[in-house]
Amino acid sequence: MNGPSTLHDPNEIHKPRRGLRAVLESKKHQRQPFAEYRRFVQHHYDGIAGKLTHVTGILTGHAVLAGRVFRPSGFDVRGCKRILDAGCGNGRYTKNILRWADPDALITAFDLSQSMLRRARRYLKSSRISHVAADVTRLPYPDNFFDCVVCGWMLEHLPDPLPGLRELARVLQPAGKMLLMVTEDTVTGAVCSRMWHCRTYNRHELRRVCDACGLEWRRPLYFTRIHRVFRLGGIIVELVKR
């Protein structure tokens, strides 16, 4: 992958929070070694938390609002022939990819949790989707393989986003597009962090890490105008690989 050789300090992406956010935000990813935290996340989503994702998607509105992001005026997957859904979870975003993708597009969805993959297969019974168990920091795909990547609410489970973003950028073709959705360092984001035992990201700091990976911010996206005004719904951005 070609791109800037900017050195990255993990501490820059996780500066100490202050006030209510600091109290609410989960510290689990900081208190455990990454390998141990990774196993915890896998078991967390294998269990009751993973089962509840369909319910929480309805309660938060994300299950419906996702359709406002995946559309021709939003993140447009039409014309893309190899699409990767990274950290597919229960298949919520795969469903929208399938709705808009060309009939001959190949859709690959992966997740670390085998149980989440089983839920996704039951949710979307389509021969057009390949479900694979994989780790975002060590993807089993060749360089420049996909022309589109969707990564929704998965990067929060990496204390340092660089290894995961580098891998996603590696498998993305030059000029390929990526939809990145992560929990933002707001009060509502901190509440989500506590619920899902993940971290949050600062918009400006995350943008610098994307740039270091050769991923250019094309434009921010929002579920609705209300989400834009009140900083709700997390960070949703369309990226392009240089």
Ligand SMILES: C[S@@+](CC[C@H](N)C(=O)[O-])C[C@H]1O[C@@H](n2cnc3c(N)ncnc32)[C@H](O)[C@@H]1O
Contents of the next structure:
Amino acid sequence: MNGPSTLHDPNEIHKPRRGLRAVLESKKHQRQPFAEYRRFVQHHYDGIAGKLTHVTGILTGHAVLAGRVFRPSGFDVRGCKRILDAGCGNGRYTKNILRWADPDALITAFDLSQSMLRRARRYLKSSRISHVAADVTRLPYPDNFFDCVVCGWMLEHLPDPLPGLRELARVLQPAGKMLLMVTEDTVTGAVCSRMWHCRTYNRHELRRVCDACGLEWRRPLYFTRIHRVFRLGGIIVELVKR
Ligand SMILES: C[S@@+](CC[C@H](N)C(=O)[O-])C[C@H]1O[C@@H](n2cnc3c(N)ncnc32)[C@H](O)[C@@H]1O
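Same protein, different form: I have the form predicted alone, so give me the form predicted together with the named molecule.
Zooming out: every chain and molecule, the one shown earlier first.
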């Protein structure tokens, strides 16, 4: 999908943060050209950060919480036949997709980092999953190839989300569904951004980018009621391609 964008100014999609959030949020992605930052991200996940994702997943509760999103009352992958896990990392979400998806559904999981892919392959052995090394801004799939896309905590590694989100929208078929999870511009989100050297989003700016990519904001989701009330856990949203 190469539709025109209504967003050209990066400041439109990254409004300056204020107060504590401004101090805490990582600025790494703003200080270097994208190609250089992407190389940094790749090395980051190839190295110690990638090794730590398993442990931090347990400590933050994400390892367990990830499963809650896919319950039938949440993001329902039943009925989908070609599912893409974008920026699959160590396979935490792929595992849950596999658990809930139809037995004949095929899952493609890609990541920039070869080490993360190795971890994912070790973690999940299934003939229904293919692991692929790819960059979200240049996906090796034809238009409308998937009927479902899951993208968890990866878009924050793009200083400008448009090229990546457009690619995800391009490979998703019309009326196909997407689960998008990103770090929010809260204080806890800013701390996460510092740890993982990524940016954050506020709901308003994310919604505008999704809209520019032809992705309709269907409903926000939350891990638990506590996450909803205290604005914890980041932005989790179900989208549909127009
Ligand atoms: C925080 S981890 C999330 C992993 C997984 N989705 C999860 O939630 O457990 C972010 C992942 O995005 C990958 N990533 C970052 N930038 C990427 C890009 N441009 N293309 C593909 N993957 C990317 C990283 O290598 C890393 O594995």
